[in-house]
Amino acid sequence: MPGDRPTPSFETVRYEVADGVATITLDRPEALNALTVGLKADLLGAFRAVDRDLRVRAVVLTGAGRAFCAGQDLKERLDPGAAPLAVELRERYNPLIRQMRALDQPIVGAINGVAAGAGASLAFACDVRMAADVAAFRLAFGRIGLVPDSGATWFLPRLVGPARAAELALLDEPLSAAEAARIGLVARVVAAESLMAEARVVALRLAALAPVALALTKRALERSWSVDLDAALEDEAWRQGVAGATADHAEGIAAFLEKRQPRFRGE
């Protein structure tokens, strides 16, 4: 069938299709799943993975164990062959935020632990974010010296606002999970057990929406932070105009006539 291929195979991450949902699953538990060059290589090739898969409708991104992410492996920083920071960022951290941010399917981050350093920018780079009872946000970069970055200074104060963004960057306030829901830096709170299955049950109903549409509309989202509104509502006139000329407009109108669940196949 087309977009069958083989599910590629990676060490440090997970890579699962089902239903139309890959999961992602960052696998370094040992280590709170902190970042490497091996695993930042993993990711950015699991996220491309999903560009290329015809099968993949939504993403979840989650980690192994009891951390989301803790950032970037600090060890790894003292090997005396290390790349300097700026490189280090503008060759591997930037592209896989530039290749989070420039898919067509939704990702779903499900946060299951501590998301620290470069890891919350991973978890801010998703499109849902659900997090565990357990789950916590913590910048960290201002215990080391470092500035914050893979995005988060973008990121934060469009989720959470100017005035909150400046308190969790500069002074390096750790965010609980009950917190960042209450901020609206993530959807829901779960349970941890339940973490999982729901945001399977989020990335399902993703799944069964238009492709086409919903990929104009997380674009639509991202556009709107810089421009005034004459030209969102031109953006979405013309973005309307394409998806009102797609064959699942066509489905879901007939759908809605006939009194049943439509089925969109991303034409």
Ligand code: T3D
Second form
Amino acid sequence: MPGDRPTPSFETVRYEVADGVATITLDRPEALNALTVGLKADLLGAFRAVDRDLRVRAVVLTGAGRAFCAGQDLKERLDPGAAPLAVELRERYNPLIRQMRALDQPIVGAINGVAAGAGASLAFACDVRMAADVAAFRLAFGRIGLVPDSGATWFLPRLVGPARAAELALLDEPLSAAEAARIGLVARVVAAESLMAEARVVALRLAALAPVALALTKRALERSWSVDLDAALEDEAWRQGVAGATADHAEGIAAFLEKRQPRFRGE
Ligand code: T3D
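Output the structure of the form predicted together with the ligand; the preceding block shows the form predicted on its own.
Shown next: the complete complex, the earlier chain at its head.
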């Protein structure tokens, strides 16, 4: 198939592709998947691989072991050679979040355990979040005298509203999976043992949809935050023109009329 490439491998991230779904697993369970320079580079590499891989139509992001991600590796921070914080953000964290948001393919966050600091930000940057019943969110920045980063101050108010965002960011209260679902931060909570299976079902559903329309929808939703209704209406009209010219749109209509499942090809 055109676009087929060897599946890349990374030291601290597992990258697996099956049935159009790439599963990216943060893989430093002994440190609760805390983010080292190496893990951040691997994660960026994995998301770039998704970008180039025409087989991939949806992504699942999760963590190995009992945590999703504990944020910056605080032990590595003590290394005298560690980059200054602002540099670390500009050179490592921000490109990672930008790459996640730039992907055409939707990302399903399978939040298997605690998501703290920049680990919470990684979860916020996903398009759909599902949490295991044992999962929890913790901003954690305030406790170590830092400002929420990696997009946390941008995503949180948009996801849960300004009042809950301020509470979470300023008081640094842990948020259980159940409460995260109640305030709309995660789409659903499932038993820990069925999280990956359920996340995969959602990813497979996304992978079966029309890729161009999905990518356009992602962009439209994101753009809606910064424009007024008039501009949003015009933006939708432009995007619909693009989606309506795809072969997948014609296939969708044909499948509806023939009472069969559509076979979308991303064209
Ligand atoms: O570059 C920059 O610094 C700028 C960017 C900053 C972005 C950030 O993410 S700042 C926020 C950093 N993260 C944190 O402050 C969270 C620290 N961790 C925790 O608060 C707790 O570990 C958790 C709430 C995540 C989980 O608590 P618990 O009780 O389930 O586990 P634990 O016993 O605290 O941790 C288990 C092990 O993981 C432990 O190691 P040990 O003692 O068994 O050898 C612990 O040290 C290690 N660990 C947990 N979090 C980190 C970590 N090691 C390094 N860095 C961590 N962030």
